[in-house]
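First, one chain by itself: the form predicted alone, in structure tokens.
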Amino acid sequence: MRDGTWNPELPLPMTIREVRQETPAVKRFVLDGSLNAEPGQFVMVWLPGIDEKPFSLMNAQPVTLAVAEVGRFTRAMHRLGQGNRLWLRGPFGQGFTLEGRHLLLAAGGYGAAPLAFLARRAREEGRRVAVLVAARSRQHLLLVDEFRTLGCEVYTCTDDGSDGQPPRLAPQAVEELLTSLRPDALYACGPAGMLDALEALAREYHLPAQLSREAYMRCGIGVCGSCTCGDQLVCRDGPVFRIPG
């Protein structure tokens, strides 16, 4: 448990609780640790002798990750299971921050973790929260079902229609959404060309809007400069950007 006297820049040991598979190239980690973080923010976790890489957190009270299996590292946690240790530093990073009283959330594949963890916020406040789950087919639909608990309203969408929905892309089932929900924000995470067009479409329609993106990130604060993005740092300024309604 983080408290005031320690140093998020130190690695604290985390021991898993709980693997649970999510779809068939993501699982969910439940960590015995809990962190004093807000939705967006992200955390480095450390394997000894492998690496250390940057996941946003799905939870916080517990610490819980959804991790694809994509490269060495994530192989690597695919083979932990309870009782196995990991350590993390965080939560560092700009987090989301909750505005309007309904509020759209686009979720494209693997963004769909730090989504749930403000769905969750947005609910115990007691706001009215509409999701698009996106991927590109039925079986990698990520966390419908905890979307679901939650109390939200969720939408899918595939890129080759086999969640029962004819064939779109993100963007084009949000721009749906947008006119027939008429939300007061939109927030999402998810691949850059999904994020950009996303952006594009805020400014359309004069909707502030929230986007966490991704980046290659070594140090998770500011100093390493491998996540630039223009002018800023995606570790240090983002991964959450605002864009002004």
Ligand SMILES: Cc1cc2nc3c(=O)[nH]c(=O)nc-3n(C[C@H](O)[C@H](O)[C@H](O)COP(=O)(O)OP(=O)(O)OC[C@H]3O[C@@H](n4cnc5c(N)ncnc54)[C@H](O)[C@@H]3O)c2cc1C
Given for the second form:
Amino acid sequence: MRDGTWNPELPLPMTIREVRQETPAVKRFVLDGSLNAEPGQFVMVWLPGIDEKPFSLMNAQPVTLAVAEVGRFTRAMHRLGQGNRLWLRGPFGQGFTLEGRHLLLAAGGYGAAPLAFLARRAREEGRRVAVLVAARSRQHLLLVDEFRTLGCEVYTCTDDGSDGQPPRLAPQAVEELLTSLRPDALYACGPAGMLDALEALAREYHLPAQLSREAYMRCGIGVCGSCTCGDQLVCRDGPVFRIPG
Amino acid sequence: MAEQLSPDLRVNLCGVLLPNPLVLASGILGTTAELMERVAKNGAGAVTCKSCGPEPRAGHPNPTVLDWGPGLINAVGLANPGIDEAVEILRETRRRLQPLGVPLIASVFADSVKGFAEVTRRVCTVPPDLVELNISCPNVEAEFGRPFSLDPDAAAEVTRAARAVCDRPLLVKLSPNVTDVVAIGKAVVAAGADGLTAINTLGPGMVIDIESGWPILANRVGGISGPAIRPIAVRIVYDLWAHLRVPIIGTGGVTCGRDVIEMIMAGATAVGIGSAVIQDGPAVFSRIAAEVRDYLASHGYASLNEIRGLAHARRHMEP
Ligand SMILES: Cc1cc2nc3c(=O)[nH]c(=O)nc-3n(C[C@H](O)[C@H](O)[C@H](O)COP(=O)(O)OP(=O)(O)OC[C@H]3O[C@@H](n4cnc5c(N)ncnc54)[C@H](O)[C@@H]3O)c2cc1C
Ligand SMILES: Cc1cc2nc3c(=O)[nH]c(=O)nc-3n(C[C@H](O)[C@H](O)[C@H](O)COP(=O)(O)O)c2cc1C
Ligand code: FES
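Here we have the form predicted alone; I need the corresponding form predicted in complex with the ligand.
Next comes the full complex, this chain leading.
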């Protein structure tokens, strides 16, 4: 129900408190508002006159986003600074649920954003958290310091080996960590190809996994049918999908 | 406890048997075969695909759909993959729906009479159980001109052209945005429509963000649906049934069993459900079907036929 002061379904304006360049492509936006949200949930961000697009929450209190510049909308976001406003609808979708004492998180690209939120919750509850941050090259590794500050064991992997480790793709690095760390559950967010490979791994190792997937979103609220993945709606049934293991 | 006979929810829509009267309205979830199958498995009595047109269309930029409180406002802009791909999706949907006994309604649109005939001819190759002509999309006026639904002659012309190439029962979906909806209904029935769907979205309307002053939809205006429009939809179904006595899919703001009963008492044969999917997702159909069944059982009705058009009879009663 709505309380008359603000309809929570309408976009809510929030002012940018801080913008921080995280990697050459990704900026962190800290806003002056808060939302009641679970890690893994997303918001629709509206810039009046430009567009409205989905972004995962990197934190909800205060609302924090990590945005990669990839096109028209995200370019416009990257031009914003402290004091500018943006408008949010949400939070939407099913977030992660915490299971197990020892978690392995695998982040590809800006997939690190929702996993940082998850890591914070897991650490608050005293769980052991290992994180694999994967990227093309060292300078694109996102939120490594953030995960360290949260008290996670951080591992990295890059396609080109520029992090000083052997060059390898995320699924290979995850498989190595599965055998060395023996975690109770796997959490991942990243490109579709990486998630497909991790889903296969999770089934092979009978490991429960929660994967945050993406799809093209219009409404964000489960009516328009534009975000389908099989018979599932990514905006409503997802974005986090659970594989029982 | 005495065995109580479960009320019969089946309805006959233009000769097609629906296991219950709840029809997935066009433009809600009807984009893929898997999704339409899921809606059917969740208790819909028929599913309508998202309206398909001659060419692929990307639709309008976001925001395109907004929950503004008592309803939705949308200007998706007839995003669709075009008739070639739509036919493939509909074939697969039909294959999945047939074993479930849930009929498929193909919704079509076009920007010309010839276009309507061509898209209708193509979807009939699937074939769907029924075809619905969406002559009332209000969101693309700049591109498509005045919707055909606003003028009896134009509406009749489109219907005639589609009728000539359509061997399936033909429904025409009417717009509420007219002064005399019965005149449009009469025109399309005379031109060969077997039934009517009423109503498409109301408006266009506008919702403005008062912090920035911007209308929220990128298209600025959009069609209104959901509970906000239900009394209008009920009145239109009532008026159409009073004058035409053809099968009607009463659509607009239905969210629960009581709303379904109300539509059927106004004269509807079946009831479209769109915006209410927000409440429970696809499971909204099984929930509403159970509520309809409960109403019938608790009021001693054996089937929906016993209450169809009841509000008309009441009109002539003395207090
Ligand atoms: C649930 C979810 C969470 C996301 N979280 C983040 C995040 O935390 N950080 C981040 O940087 N990005 C995130 N994204 C991706 C982000 O929405 C897109 O990168 C953004 O919409 C691109 O807009 P653009 O105009 O800049 O680029 P465009 O030029 O429009 O497109 C660039 C790419 O972005 C994708 N994209 C465009 N529009 C949409 C849309 N409406 N829905 C989904 N994908 C789209 C397309 O696949 C395209 O390849 C998320 C997407 C989803 C679905
Ligand atoms: C997001 C959205 C998209 C729609 N797209 C279509 C469409 O493609 N074709 C059509 O005939 N009606 C379309 N409609 C109208 C619905 O089918 C229905 O007539 C209207 O929403 C009223 O019913 P409701 O109140 O149950 O939603 C759309 C409605 C919404 C909310
Ligand atoms: S974005 Fe509209 S149904 Fe998911």
